[in-house]
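In the block that follows, a single chain appears as structure tokens, in the form predicted alone.
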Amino acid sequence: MKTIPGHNTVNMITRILSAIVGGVLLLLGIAVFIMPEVISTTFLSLSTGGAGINSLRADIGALFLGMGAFALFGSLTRYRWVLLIPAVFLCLVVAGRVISMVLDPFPTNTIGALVMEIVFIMVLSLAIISHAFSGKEQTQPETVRAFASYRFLIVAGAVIVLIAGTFVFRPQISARVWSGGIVGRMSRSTIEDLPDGLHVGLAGTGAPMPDSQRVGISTFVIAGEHKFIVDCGPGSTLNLELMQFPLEETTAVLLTHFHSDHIGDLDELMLKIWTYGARTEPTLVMGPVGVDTVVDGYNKAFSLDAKYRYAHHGDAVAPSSGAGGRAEIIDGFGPDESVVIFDRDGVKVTAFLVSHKPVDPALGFRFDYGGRSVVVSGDTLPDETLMAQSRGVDILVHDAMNPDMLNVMTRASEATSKAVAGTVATDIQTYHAFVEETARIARDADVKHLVLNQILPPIPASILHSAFLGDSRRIFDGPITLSYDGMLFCMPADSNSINSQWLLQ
């Protein structure tokens, strides 16, 4: 083949550019492996909870790493045809974005990614074409010849017809998928299949500060046939529903204290408990002194809503006698600052006082069933009563904060004239436990597994976990879990195993 004048320069430029494309793709793949949450939201316009991180690394990370590796190999060797591989994958990615433009409202924050992908395709294509006209002797590889074969064209045509048919018949397909999917979802529940034992679910693991990964604090505990919900922060009722927790079977709602981030969803929670089970008695809400004020307030605020529900659905869904909540004050604490509030069918629930001044009283809860045990701390400073109640438990669910990270927020707020945010970041350190302190409690109380919730400050990416934990793993040599919404810990009765899984994707 005759060389085109000046072509060597063009060939070299496209080769360098394709190598840059490969490097960018490779770096993106590595970044997805290291900090999938940041890359997914910043560059890929994806939103995910904790359970989706695994898929991000496995699927998106592998895709970028593979494309990057092939692009670098093709640009740095004489096998320039290898650039076809990332080019084809990028074409499929662009096709997916175009399909979204046709079917769905196009999210404008993906325009940058679309433009970048088209530029990458152009660079790789030019590198392939430029090399083809370089005048160098080369044998057409089997891969390239395969694209021109009639068999490939038949397969490609069949795929195109299949995609086109899917577009044409998508209303019928959508209806069939909905019918099958909704029946399947309503007929199965992970929680219904749990073995007899003690099970702890995290419906909300966040704090008052905005956190894209977590909603307001809420923990459910299943002990044999009894089901309890500890606290109900904003947004947590929706997560309870998505986790398919049987709200209508709730034995009691237990409140640790009355900060808004612990009771902000009580109205929605009582409504769902009532209507999901057509319950004829108000939801039992137990908490420290003042719980009657909170429950009465919500009852009054939603009294009109309760009338509307009954008028619309009647006794089949919303018996008027079951609306709202019934408050029960937890008091009568003994010398050890604890009191048993539930003892039935082998299930024992103990409430105990914790240190969260100026909130007083504030409670934590211990659950015992089938030889297994769990403590939910509520909000507290390091506390001797909590230490005593946590002695030998299988799981300690404890609030945790990192003061160094909060101090950074304080300094940043001063630099940006956001004084209130800085004051809050400083003040909250006076009535919450530092993360290393929770590790010492777990170590000294011989806890089997430490689960940290109500994360302060919010941790948006897993790459920050080690910074948040500080020296905790040196202090406590047992497992430490930095919680996300949707986690479930299962402790079968009369065993030593602790199994975990996700109920939110």
Second form
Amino acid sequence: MKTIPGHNTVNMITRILSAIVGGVLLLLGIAVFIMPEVISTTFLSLSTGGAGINSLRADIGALFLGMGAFALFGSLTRYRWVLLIPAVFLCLVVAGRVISMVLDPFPTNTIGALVMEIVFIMVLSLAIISHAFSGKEQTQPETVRAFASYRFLIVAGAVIVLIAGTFVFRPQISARVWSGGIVGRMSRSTIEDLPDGLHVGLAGTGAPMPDSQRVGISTFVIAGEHKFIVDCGPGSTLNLELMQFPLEETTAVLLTHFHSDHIGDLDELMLKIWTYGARTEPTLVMGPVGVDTVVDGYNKAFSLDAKYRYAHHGDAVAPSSGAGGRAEIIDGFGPDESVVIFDRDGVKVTAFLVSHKPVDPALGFRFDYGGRSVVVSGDTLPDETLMAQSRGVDILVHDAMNPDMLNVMTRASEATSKAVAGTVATDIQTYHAFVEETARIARDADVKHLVLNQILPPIPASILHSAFLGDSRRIFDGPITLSYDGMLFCMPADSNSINSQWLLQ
Amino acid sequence: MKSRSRIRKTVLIVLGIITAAVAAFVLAGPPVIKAMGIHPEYSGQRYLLPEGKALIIATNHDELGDSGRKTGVFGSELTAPYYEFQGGRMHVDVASIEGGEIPFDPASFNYFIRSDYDERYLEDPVLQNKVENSLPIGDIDFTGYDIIFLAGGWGAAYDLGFSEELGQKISEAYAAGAVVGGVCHGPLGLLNATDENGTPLVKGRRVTAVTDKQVEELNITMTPQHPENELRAAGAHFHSSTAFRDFFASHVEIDGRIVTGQNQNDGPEVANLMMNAAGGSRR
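Cool, the form predicted alone is there; where's the form predicted in complex with its partner chain?
Zooming out: every chain and molecule, the one shown earlier first.
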């Protein structure tokens, strides 16, 4: 007389399900092996350098492959107890997740993964139980007996109770552990809590080609007490707000050049800087020759808006004198094609000329504070001045395009007779850096961390990251980050660490 | 009964071994040949010459004597400089002595030896079109170019070194400040050119090209000109490298604005050194 869990059908179903679990785990392992880039993005961790990819492939890959192999072995042979191995590993994975959930302020992304792992554990356990009840094996192997021993069961039970308890009481525990700190954290912005140092945020990382994950280019730099916004591409002001960048404390808006994808949100940005802080002085906008034309134009176009704002809110929000912007031309470049445009409170900002012809002049910026440094390239071909300015910097934010991918677009455009799109995809290659060139610059200039923005062409899925990077990792062995809107890189003063966070996920 | 199954088993094993050997040969062939020296990956410094113009000149001749064997330009000697110049953001034109279609040496795109540049070419209708409708050199003002690159291949032995017009035009370009050069049989095109003083361009200059040894090794001696022989006769300082077969050797010579490469392996390096000589910046 067979019990229900020991019934042949149940046995078969649980067996098939565990085989599926094994297959999924194995596929994940293979995926880690062949495209660690993608896995690093899908698993919501930032991409890393050669060493990071190496351990990702080795450690995570081995974990998944091992779990998959044992799950398949256990379900396809009569040694069902082997399923215990992936089950135990999955329990540890769940434990790790739960601990993270308690400690990490942004846990929601991983709920799906957690649920999936719990389902996997249940499937594997059912298969083992069903097999045990089916009576096919008269004597249980040593291992199963060991797992069934009282001592082990008591310890396992205690661990499970501990994990479950932590999970159930995690609000109370976290509140206790952080002694109310977490509430403060949620209401305060991450940016306000940054330690003294140099910090770089990516409010927009896209290019004029439509990209559902990236708005127009904009990068902010916090250097000690001073806050700069480099470029303001379409849509970037909203991202600055979502990242809780304190707009009202902006020292200056710096423009690299006057392509629409770098200045298209200047109106909105100046309005927000003005009204967030009820500022009485116009926003300082610095840029190459021509910046006055741009700022005057925006001022004029939005002079009516400024009047309405004042009429509605008055001096408490929108004092008339603070509306719009005040242009300051960056000029007087030295023989090394650079000029210091800001030098106060230990913060030094250097503007330098880059190659973006026919846009001339076009600028890049270097920021120095507290022994840390960052260069923002603006739009440029590989440039000797930029290379000299980037020597030894902690972070180089460089525009990057993949010509091969663009050429495919050109051909596709010709095939679909979208001639203009094809011509644009070809033309833009003559004034942007190729991704592998940025890797060579980072290598030759001894940059610590390379961040690529203005991703061209737009990458529809993270699965294409490796293809986009091409041979870059073979050229530059430091970390390369393919940027997304919302990334923040924190560099505490007088240290070597670069911590990254993702503020818009 | 038992012996038959044993035979079947043996046959299966042998078939399996043969399949594995063929697969290994096909998969390992290209990297092994690359490692031996054919089309080595270029990992040197690359250069940038935005707004610059480059002209690649190749042969129109498509037959090895009256042997009936087809020839032409060797693929990578045209595709490698083309894509390196394009990577340097230059505008690149393709020309030939008479214009029209440029024939390729049939060995060019052989699976085992073709380069990455050749693979790009095979999927690039733009360059294919430029090769099928190459510009006749007579229609071109060479002084508008920063770089003149002479592609080789056995076909070039029949026309580059015999064209007075090519010599004249290269002389004009050189006088206007262009960087000139080429690889393999391409430098034959320099024979009829002169410098600003009217002396033969290659006289007393360091150059390289296909060696007489390579001509012997490949047993293609019927062509009317052999680069090493002709360049030495013209008073050039000829330098080269050797390998157990010179086909596998790599060698580049720079002498002012003349940059030459020994054979098909040197296209990428020669192209980049030409951009450097023309005032390019690092990329």
